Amino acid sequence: MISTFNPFETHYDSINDKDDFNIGNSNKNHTVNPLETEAERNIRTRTVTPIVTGSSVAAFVFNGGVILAADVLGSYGSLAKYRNLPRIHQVNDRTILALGGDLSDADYIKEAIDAKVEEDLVQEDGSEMTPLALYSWCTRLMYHRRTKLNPFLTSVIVAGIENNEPFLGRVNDKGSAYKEFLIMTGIANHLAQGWIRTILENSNQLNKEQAEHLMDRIIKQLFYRDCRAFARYRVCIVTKEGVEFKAKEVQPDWSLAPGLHNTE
């Protein structure tokens, strides 16, 4: 049964919005009660501050493939709330997707690529949802909710494998796309974009082991620096051969710690 998920359909809340864009009531008089209090108002405004968030997400190429992490946090505002929370989804086998911000908006995104995915799949013409057409897709669907002024408040990775070639880019809130060898979100675009892309344009590709313990690097810094961070991660590589997700944990070393002052 195909999948009946449409993103891009209007949805109106059965009290507010119906009543404030005067739909399917065109008789209606509409006043600002007096008795109405300032929360209940604010129930009309849309979303400027995501409630549950998560923190940064690394990607880069390497020799043969492309390599992404993220940990697993969802953060309650500055509360580690949410500690299974995996943001980096499997399309199929050549092409992953990582969300990084809201988590909500986040799950509404991966629900309607699942939507689409199975539509494809049932109509059985050979088809598949490659990086590129999801790539494309996604800068839709952002740049959709953006003019609608009710935007997704989440950045989107799409990584994989085209034309047996890797593959990776970015989508942002407002529909904003570009396509890079190397792409953080988050405030790892401050504390690791710089030294990463100054090893990774230095040195030759990295093959499969040194991307990989390189990511280990980056992670562990954020670790360190990133209030939002979590111990617990996701790795995930894609090459020609398929997809392979490692979990992870960061061992931290405080060593150093009681050497340290006025660093506040």
Contents of the next structure:
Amino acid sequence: MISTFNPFETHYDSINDKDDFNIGNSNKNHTVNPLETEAERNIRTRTVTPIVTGSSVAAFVFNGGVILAADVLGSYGSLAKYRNLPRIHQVNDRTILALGGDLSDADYIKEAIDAKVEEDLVQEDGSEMTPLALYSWCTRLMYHRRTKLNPFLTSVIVAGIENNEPFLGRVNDKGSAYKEFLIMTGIANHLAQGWIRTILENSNQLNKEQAEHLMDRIIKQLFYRDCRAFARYRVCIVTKEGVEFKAKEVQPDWSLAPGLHNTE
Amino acid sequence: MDVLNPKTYDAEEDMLSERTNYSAMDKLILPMEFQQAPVSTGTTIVAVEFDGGVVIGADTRTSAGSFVMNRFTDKLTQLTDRIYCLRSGGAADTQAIAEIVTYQLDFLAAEMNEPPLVRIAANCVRRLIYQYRDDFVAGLIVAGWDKKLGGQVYSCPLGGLLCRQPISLGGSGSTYIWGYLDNNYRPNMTKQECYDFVLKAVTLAITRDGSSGGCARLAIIDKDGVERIDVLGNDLPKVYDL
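Now the other one: the form predicted together with its partner chain, given that the block above is the form predicted on its own.
Up next: the whole complex, starting with the chain shown before.
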């Protein structure tokens, strides 16, 4: 390798083979090959795991807007450590950002977007970030970090009103993005997406009350079956009229417990 | 597993057990939330002794990784009329131990013509865990009443130790309530104080531990019998939750 060539050292043969048997002195014994390219230098040589994590986010489109819900817990492994971290953020009057997964990366993304929104405000030309623009920007951001093999370990959900139509899209940590009428991140994919998709496909578009009721049912189901779920959650409803946040608490039903003794 | 003829070394079996572990491939292919994790009663179990009996309590969640397999689990397993065990660790391992020990104690009661002692039950559990200590992941608390020594709590943790204690905590949720124990436990509490203590302890652990949750199942064991109490999730005592 070029980095190990030392012109002042005795040079026995021109084949630099690390597997040859070293008889006698060799400067190869104590050399370290520094990583040559920038990609090599930035590569992660150990797995990076998410530390403080948010659980699932559920979102779907109804007649007239989009509804999202996420609980307010940041889990530290299995410990329910930070119980006041809302994960749905308002970007402007018609764009909402929801985040799941590693929450420190989520904060970084949120701060970057807030900086962008402030820049736009400063220009004072009346332009506002639309959901589609934010969705595209997030895709580029996540994919760029993925190519450097240093991903943001979060899922990003972008929702809002685009051209008077409801918009809902998701980007994951690999930079893979899609738009759909129903988005779930995390374990909600397993626990809720199947039956909710059946309900939404087989019904005409729900109105706002029905959508809220259904979302409460989804969150209750996640609270039953997700170990990292929490009872307090936030619901966000985006319509042409604007953005509305609600803080709610799950009302679980435990009435089956007394009848189920001696169950392992 | 053969109780009467325990396992001896078998070279072929030993080599076979190094066969491909397919679940290890899951780590490479599947994202984190979808991977199969062993089913464990990642749990909170508490047992307290009082003069004349014991109060035992546990949560009701069995989890596999992040998924709640059973939200109404009964971790208070009966070994005899007056002896219960609380299970934590691998769900399959602890169920197997409880069933074998129940059989052994039933046989012993027939032989001795009297109910077995709590210490004997705990010893049966301990012997099993110790014998298979490299294979089992099981930490049990054996608690009950007998007429020789009254209410007793014995702890049988992972390696196969037997230790009598006036109060014992176990399971993953127990880490969050050692402080509560150290601050609030006093020896010689009454039955009602012990009940409140156990209920509060389980509630605090449920609030913080992701692997514990649901309702609290308690039992009070004394000479007159076993009183089982289920406190549903909505009725748990209120703790600071913000």
